[in-house]
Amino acid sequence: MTTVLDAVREFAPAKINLFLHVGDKRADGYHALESLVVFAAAGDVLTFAGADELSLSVDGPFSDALSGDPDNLVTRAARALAAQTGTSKGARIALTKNLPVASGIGGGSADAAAALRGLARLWDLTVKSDDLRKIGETLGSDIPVCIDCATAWMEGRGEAVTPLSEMPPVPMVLVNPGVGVPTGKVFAALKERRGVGHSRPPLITNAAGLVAYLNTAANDLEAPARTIAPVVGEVLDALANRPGALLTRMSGSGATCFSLFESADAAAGAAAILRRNQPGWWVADTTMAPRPV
């Protein structure tokens, strides 16, 4: 018996690169990458309802950044899924944009992945996660890892995703200073890189083990991002200087940075002080969630 859904809700959590190593440029023009990816309990929300045509409405704190883009990743993902599966169904998609745009935490990619998941449910399509990842790969390098919203080892240009054991739910604070750091410029300014081939993490059960492992890695794009946007360094220093901060790093190509904290109280206290001292920064105290819902 076929189940017809009237409405579907999907959470699109922030994607965090706990480290990001850059290798040589490939023949296709992309750099080889290597990253340990987790997801936070903070994110965007998408809802889907049946309709004859495809439409998208956007609200939320960062909706203005998308209001002039009718052909963003969400609608492109919807059309790609429809084309791949041969469906002619439409949908009313509503996106609540809680995450800053183009900020290194995969907001657009997570939204597109959520669109693929949500529409597959709404349209009652027989598609597996692998099918959705293949569709996502044609739209953006970060979309495949966002399909399952689970801890993963990411390689290639981002399309090669290997699931890993879930990490402990470590408290964290995310900070974005509200500046754009174009990914192309960051890669162009890259002078030193660790390359790929780092050892994958062992089974990690606590924050201390995670930090010990992460201290053997880095984000190769952090130094060029600091050069292009010095405020990134200010954010990293502000986070690292808060009591209880265990490790501070930039995610992706920036400009969002994060700190892992020893307790939820320490994270909440740090976030409160940062919001007071830097009212123009976006600050979120959240958790490195094993499986955000």
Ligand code: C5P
Given for the second form:
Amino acid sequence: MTTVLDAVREFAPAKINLFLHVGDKRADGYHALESLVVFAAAGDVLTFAGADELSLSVDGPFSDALSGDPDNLVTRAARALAAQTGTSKGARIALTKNLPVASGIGGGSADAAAALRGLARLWDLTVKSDDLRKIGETLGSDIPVCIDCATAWMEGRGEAVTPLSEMPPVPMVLVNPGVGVPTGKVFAALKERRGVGHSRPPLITNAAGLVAYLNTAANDLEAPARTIAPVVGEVLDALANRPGALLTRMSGSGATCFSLFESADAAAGAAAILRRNQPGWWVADTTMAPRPV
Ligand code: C5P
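Form predicted in complex with the named molecule, following the form predicted alone:
Next comes the full complex, and the chain you just saw is listed first.
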């Protein structure tokens, strides 16, 4: 008789760069970054069940975008974890892809991080979060911050993560116009950089405090992303013009943009109007979320 392991479930929330400053280009070709990162209540879902081999199935609204890539970040993360820990176990992984792909909110990175967490549980491995961050770092700069999915200060090329106090759950709307902007192209089009060395946030207890802090910063990648994909400017304007929008900005290298809202009702109202006016855009009415359970 074979033992049937319980399925393990992991949530892979959207990663939001509340600001992102770019510093000098480093010897390794990457730019130094500085960013305040939070996570949203919206995200992908992964389940893991015991199996002899490793397999991945994908469903959900954005599954088509991954169908041509059998070697995606989730399976690469799974293989890296197995190699690092010497396990020969397999897993049947199911990914529900709710987030748009390659869109500045770290969907692939969050999925890979969730795979590392989920498989560590399924395979009963004694690995620490720090070990998972190190494995994740070899696969992508944004994966380490997605291991804990908690508010963090991000530096280096993105891999250096310092946890910060949790933020209040400010309502937020995410919008993606369905246009891909490759990260490398956005960095290549970058003309003005604010540089690194910005002060870290004070203890933030409410939306007003957060917005006041964020108004001292920006996303340096917004201008080059707008030149590559002018629709980013349309998204930013459409969000900023909604009643109750407190702060509107692009996340990561785009094209997803976010607005923070003064209330959940204002966020819901804005999302409803945006969905009606732009049926081709992906609109998520969500909130900044504390670490998922
Ligand atoms: O990390 P990722 O592979 O997504 O980066 C894609 C490209 O974006 C890199 O090859 C590099 O050109 C640029 N990049 C950068 N500095 C960073 C992150 C990315 O210049 N910190």
